[in-house]
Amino acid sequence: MKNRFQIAVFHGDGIGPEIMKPTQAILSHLEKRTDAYSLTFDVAPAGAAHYAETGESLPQSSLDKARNADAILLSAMGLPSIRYEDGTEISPQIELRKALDLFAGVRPVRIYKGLHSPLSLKDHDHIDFVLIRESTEGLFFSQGAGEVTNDEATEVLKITRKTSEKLFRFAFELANLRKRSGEGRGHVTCVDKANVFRAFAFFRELFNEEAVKHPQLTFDHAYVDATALWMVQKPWIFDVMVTENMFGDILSDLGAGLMGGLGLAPSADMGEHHAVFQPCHGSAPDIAGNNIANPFAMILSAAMMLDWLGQKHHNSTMVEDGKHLRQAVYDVVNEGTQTTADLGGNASTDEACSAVVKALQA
């Protein structure tokens, strides 16, 4: 029996539009190849833009839509010209991620040889792991209330037991699919500061606690610093890395970095119920409009989208779809000429997602 789902679709900002309408059109050239399942597409307004016409970031009616999907398809948001009265930057993802409780933030790094990326890969075939982010507490808990007077300012980080244990959780779960399906050894990491801040030592006490419960995987632990040298130095090291949400924010441009750029870095948030799926990057208003954005990361978002549901829903011909798309994305990067300027070439977004369609066929 054929699986339906319905996908919430924000465009998003700047960029967002035009990466997002080839996505889809991808997308929907894949479910037209099969019987197992069907996607529908249902456009759900918000960003800078819509806030900017509206008096609203995030209506209400596009959050319900949001909340009964299958799964959520989010563009690029935000414009640096447009912000909030108190200065900070307009972020729907952000209110999604708290309102929808997607605790786990989702990096994959993924590297092969013939991508742009400035390690070599002269001893490894590639390097694969994934860096899970929490997404709605740490140091970015206070968002927009912090305290600030003419001589100083204070933000708080707060870490629960209830959102880590549901985080560590996912993490070692995680873990134990890489492990099943080949694709990573069954290793999880606890990335924090535990030897300064007492809310770190905490955060380990509990992933510890989560860790017994897993005597078919291993764990150890690393400080955020030492994380960034290794990353750069070792990475083939790793294979799930679990840490809080600031310190996840800024390792995870640098493993973007590690691929060559935020072009290539898709992303998810995820909790127990709902997704939203995104790229990495921002939404590039300079360029926005003459149709020479990087597509890439938007559609290596739509495989691990495909790849979500269809674990989730048990069925194998959505996971092999997600892993074609994600091969012919890295078939045409490595290929060479049908990239965008970021990565060296000169092609548009539109010939850029016209050869993934050929990859796909291929």
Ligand code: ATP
Second form
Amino acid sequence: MKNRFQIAVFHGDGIGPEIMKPTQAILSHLEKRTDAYSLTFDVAPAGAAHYAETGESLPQSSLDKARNADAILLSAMGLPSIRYEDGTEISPQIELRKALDLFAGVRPVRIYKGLHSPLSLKDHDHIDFVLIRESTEGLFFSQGAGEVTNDEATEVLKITRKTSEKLFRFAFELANLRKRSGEGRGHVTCVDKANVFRAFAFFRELFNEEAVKHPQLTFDHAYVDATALWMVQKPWIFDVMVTENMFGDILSDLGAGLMGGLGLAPSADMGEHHAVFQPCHGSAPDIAGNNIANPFAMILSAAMMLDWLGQKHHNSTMVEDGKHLRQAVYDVVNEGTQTTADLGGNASTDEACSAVVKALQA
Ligand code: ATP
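For comparison with the form predicted on its own, kindly provide the form predicted together with this ligand.
And the full complex, kicking off with our chain again.
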């Protein structure tokens, strides 16, 4: 059993460093309590501010650090005021996705009583499902290469057998893991628009090919428009849902909204060999430098990292620490006095992080 882990850390831009630093401190606090694992952090410079300074947004040395690490922690990157010469924003996180073949964007949606969700849970104790967004092709395939003339614009949607097979295998394996740990019921929903587009009929066909290999799990299909409706009306019907890149982009923000906002939405971009853990939100330049950013999405992403490393390396202490960390954040949100302004409180970033450490000690 491996118990020493090298973590590549991208501090990023805007509020990025403000939420990463205390998150790292919380992880250090956790690993110091145990002999079961240790974490070493290796800072990887990248992002918009780094580009402004050096002319490079993702240096080869930082990409190498990411490639050689056991896991990658990344806070928000990019600033609207600093762009490439062609006017596009700097987003090394997208370059990382491509370079490390991180085809599965994993977006857990967990709603507990006490979170400021716009939903009423009715007679449900909590809601817990995971959205998997394909992250390397779909409608983002032609990103930056769409054709625009005076009269028309064309973008290409691409679905490949190779990526879809990996994606669906990943989705069913995750459903299996969730079933075994009691988090889910072992059900996978393919979200598409197979009634209108041939590409999505193909997507669904490939999903079905994988589904029959997992007789212990159940599956169904849903159109993306109906899925948006049901995520609001009856989100408890979902366990693992898997979808195309653009649909996933939109539905994951809906999921964040259901949890009470971007400040509580963690995520991971995963491939077969690497995984990046980062909050769903951006670098929030409008509030950067004021110590008021909500660190919880970053901390919850770090909890996902502990869980993933623990599962992968059969280290049950790490899995437990991931759970404790997640619970500590929910306890602080539920208690309500040490939350940042976006959650209705008036705590600073540092105060919110200290409250999480206290909750961990309780
Ligand atoms: P991107 O395109 O990089 O995802 P974005 O333009 O969608 O970024 P964000 O940077 O996520 O936007 O910010 C959207 C709004 O949410 C802003 O008003 C920002 O201040 C707020 N926000 C984002 N993250 C946080 C956070 N962690 N704490 C508090 N407010 C936040």
